[in-house]
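What follows is one chain in structure tokens, specifically the form predicted alone.
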Amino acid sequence: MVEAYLRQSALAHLGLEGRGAGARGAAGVAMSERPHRGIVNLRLDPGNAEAMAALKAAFGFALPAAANTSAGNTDTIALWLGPDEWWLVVPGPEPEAGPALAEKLRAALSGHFAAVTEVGESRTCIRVAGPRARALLQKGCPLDFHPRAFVAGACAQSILAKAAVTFHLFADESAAQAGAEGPVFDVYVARSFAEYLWAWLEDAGAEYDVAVVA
């Protein structure tokens, strides 16, 4: 487990918390870092009905079976990455969150052939939200981010400005009607590419007015 007092987010040196102290105003894009998420990579044969049932009992939801979809609850989100691969993500920043999630998975899958690997400390999450979020991401990614093609809950592995990323559309435009900031994308990227990708997003989003939020 990572020592809490040694832990720094990938973008801590940019002082984003200080920049995010102001109001968002009418900015077309709002960006923030959502660091220290517990992320565990799971490899498992989806045809193993007993193992899949054990996971559903342990977490309260079934792993997503359809390509590029997600499932979850307020505690844990599962992202489909491939026919036998998922990420399970817990949003809490506590150092023990990732190891606890991995241990919970191993306990549920005891006796089954599966691979459980913590990867959270190698990634950070950049949240890109606002009415121009889709247009911004479309500038650097070959995926189709049109609301009809990339709906709430969708996830996908791709590239953004040549950096390998995993996208998760946390909320779509319907959230804006309820007073939220939708659409809301979580973009997971390796720590070593985080500063580069943040700088690219700010530069590419300049025409939309980018607000840094806490």
Contents of the next structure:
Amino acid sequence: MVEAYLRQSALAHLGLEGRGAGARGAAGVAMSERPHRGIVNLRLDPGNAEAMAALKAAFGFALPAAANTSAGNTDTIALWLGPDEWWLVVPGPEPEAGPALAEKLRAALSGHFAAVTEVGESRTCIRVAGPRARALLQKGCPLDFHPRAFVAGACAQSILAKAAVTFHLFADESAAQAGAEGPVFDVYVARSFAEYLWAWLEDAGAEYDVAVVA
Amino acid sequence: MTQRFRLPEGGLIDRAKPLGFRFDGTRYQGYAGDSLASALLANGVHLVGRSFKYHRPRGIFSAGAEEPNALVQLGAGARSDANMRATQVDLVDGLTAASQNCWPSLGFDLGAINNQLSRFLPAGFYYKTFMWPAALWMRYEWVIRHAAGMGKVPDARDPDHYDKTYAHCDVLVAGAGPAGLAAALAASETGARVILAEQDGELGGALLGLDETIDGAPARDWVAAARAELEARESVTILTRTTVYGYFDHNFLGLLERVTDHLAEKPARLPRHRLWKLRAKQVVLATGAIERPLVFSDNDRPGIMLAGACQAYVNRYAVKPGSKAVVFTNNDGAYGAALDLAAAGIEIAAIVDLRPDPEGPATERAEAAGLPVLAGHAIIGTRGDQRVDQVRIARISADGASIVGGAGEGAAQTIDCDLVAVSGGWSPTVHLFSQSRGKIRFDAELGCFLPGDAAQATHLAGACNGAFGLASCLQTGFEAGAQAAKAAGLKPGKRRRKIQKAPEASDDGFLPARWTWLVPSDRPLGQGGKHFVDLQNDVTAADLKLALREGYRSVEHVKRYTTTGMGTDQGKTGNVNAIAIIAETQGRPIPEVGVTTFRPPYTAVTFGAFAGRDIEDLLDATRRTPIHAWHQRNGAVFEDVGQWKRPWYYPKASESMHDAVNREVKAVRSSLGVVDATTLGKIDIQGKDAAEFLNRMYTNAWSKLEVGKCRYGLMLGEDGMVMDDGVTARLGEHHYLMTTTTGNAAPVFGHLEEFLQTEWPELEVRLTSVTEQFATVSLAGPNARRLLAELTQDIELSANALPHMGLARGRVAGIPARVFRVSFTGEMSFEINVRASYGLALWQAVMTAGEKYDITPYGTEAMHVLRAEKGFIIVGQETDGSVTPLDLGMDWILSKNKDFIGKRSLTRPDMLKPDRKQLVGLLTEDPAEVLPEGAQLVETVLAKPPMVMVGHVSSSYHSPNLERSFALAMIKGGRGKMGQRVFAPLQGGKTLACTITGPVFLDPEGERLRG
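Requested next: the structure of the form predicted in complex with the partner chain (the form predicted alone having been shown above).
Every component of the complex follows; first up is the chain already shown.
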């Protein structure tokens, strides 16, 4: 077991936790970094019924089949990224979460053609929540963020400002962030872009008042 | 300052909120709700600018976006905008504005001499005069531009900030007049997501300036009720002070929202302007119509205004634009204006009507009210220096081409006045429709261009589609809104209300009218008076006729030659008159002449809005490695490599770049260096056909690479040119990790995916980008192994266990790692890959343990020197997309036993020519001279260019190890010219002599990296 304190998140040097200590007030947007998630990229033919069933048995839910939807339970979330591509995400920050998730997938898919690749270290997650979260994200992304178009549970790969990102809108707001009003988006971004994107979000969100939350 | 021309009551202004402002330094007062134009008129200020070419005095002409004259410089210093239409500027407390295009003052302008010289300044004057000599054009241009002038640019950078956003809706309604409001009501009735965009600060459009009733109550009440209803609907967004400035492909529209311009106190958190990039499923254009002037002699003096504008100033702003008015019209509509002016206490001296037998609903009301009408008459001239004070009037002939009684003063009568209200009919605002590539057609009865077939998902409502009566506006608005919602896929019904039926209102248009496009005078055209067609660019009817006489036929050419319609107002008032006069002169029907192109923007958009927040630090994304903070703290100077910030070198206290790079290079060769190699592209490749895939993508063979070993690969494009290179490791039976150059990571990934998906979908191979999954810390130097041994217990580092191009797994500094023994420096080198979040911890552990070896972090510059000493190429530096492996002397990496991408191209005759540029080394005869990269090389030096060039320098450095300069170069047939001299003639006259050598300068046997 490697020492967890040696890990540095992409935004660790910004001291966000210290900033998040203050009161949130009437901010229109609340932002935080949710780092160190275990994420595995899965490439698998969805027509491989046997493999799909094996995954369902292993994880307790079926991989989402419809474009830009998610599925999952409290342990693991699956995001549809493409016709034969998913992300499986373990929200906790445990250092071995990613490798363990990959092992679980490889075990379940033993004997099938699939590519299981850990990518969690290459991303961080910026949580953007609050009553003006949709308006803020709409500024930098050409997708439609209206509640009728970007529905609870939806996910999508697109751009935000000049960074490639994956959006995930939580189906259950209260579960995602206790006490938060409004939608809760997780924005996954390559860690090299994280500081740029955070600065962009703070700048674009200034008119709504951005609260940094712990 | 008293507002002498403010009516005692009425209007939509707030008399409880007086606002102070300055125009040309003089203090005035207006009210909240005023535009700058209405506030100036309330104070009796008509003269507001000088015209572009002749510097003639000009006044406020309109009350809206079409304003050609009243363009002012707004604000001062850094917050200054030129060419702002006073008619659309909301008055705010403390506003300052200045007239443009005059010197030394508005009242006394030296440039007005141009008016006296106008006989010598015909259309095309500049083209004709300043064509020759061409070399002097730059000087002419400066003088001309200085003399013409269109306001001043701000004298400092813009202190405001701007916002941009994407947006989506089911139905966009452009314009919130009666038609637009009705459309928004009907569309949102279905629950559709509606955006209603209005350029004005208030909803209501033309109703704001008219005294109309709807359902028996004042029209403004209906507007207020409609607004309340719309605001109550959750799916409706109302954007005021928002101009739909462009209608592009696929129902993509540009909107400019002016967020804070109208606020005296501007909240710092709000952007000044917001640019909306809107994708609308359906669009309803309810953009209204613009009144046209009449083209008569000297029709440009201050006090000559559009009739509907006069009406708006009276009704909306409670301002009297004059005391004694002459109304000049060719249609019934202006009679309504005359009645409103009379009701406001303005004396109507005469209604001069081109129509011989005036008729129509408003005409009848005016006649009943006893207003004096001169039927079949025309204004044939005006007088007045800084404001119109008299008009001359004569009866015109039945064909409208001349005045009755012929030339001479006798035929005319004069009327004193200080206001001329003009109406030449109405032009539907088809700009957005035309921008969307919709067809425009001429309607002879209405005397205007109307929308024809739509090219996109566009619906039309109200006056912009020729429905000029109020009832028709409401009716077509409701219909268009409902249609648009239906077309957007929404079902009517659930919330159906009575409001779906249009309310009761009058339905008077402006017909009947008489189309006399060029009003005759008692003098020949162009002599003794000017018939202005384009007020902003000072284009007259005589100019148009001159252009036609000189042989210009197409309306597009006449436009460019005369500049009609090319001002900032884009000819909103003048274009139809210009086209009609061209048609009349050519004896062709108007549809045959056609229209000039309507281009975005409808009105000007601030550059700041397009830039938005994409400025300064946010101009582009910057990418940082997990170790970036350490580099920063330790004084690294960064180099941009694509979007990455990479340490270039790490200067100590007083070191120059040269000193720092020398120190770093020496440290690697003598003891130990460390570089952050995280940015190298990494692609994870899995599947049973992975080796076959690599065989096809790389020039060399991969089938026999053992698990746990690495191999250098070269990738070509289909043209046989070098595309990328890098080391690929075999991690498992069907598992490889490819590295790419930093800048090429994304293109290479795309290249691989393209072939996998489109050419060989049968291969069982899947790719995943893992560039950022790992942080890479690369140790290089004679002490690299010693240091690594101290940091790991479970990796065997001996030359046998981990040879050059070997791979090991274990822990380094307690962190799970992969260690690749690969080298880009020619030294023994270990690339340690750990999960990205441990990158900084690993780097710090290496730095601490490495102190005893004087471990030296080195940047990209030192790395480049080190690899060049070894003759290692950099893709993109030695190569430029036209270099083959053969040119680089890399025949050894081209497999003869298999096919690969680019292979066939390499056998083209041109690829085998002996005089292709080939990679060689280059040593200057003076070892202290460092050749500039990019320098061209010649074999024979001439006194001056051109000289025959035989190649160029691709990489060039000083080497502390060689204790001299050295370079890599691409030279024609270079490998056959070893030992020969070439010369680099440099800018400034210096020529450096060099000798061609092999490209490897250090350790050609590779002893250092194997050890």
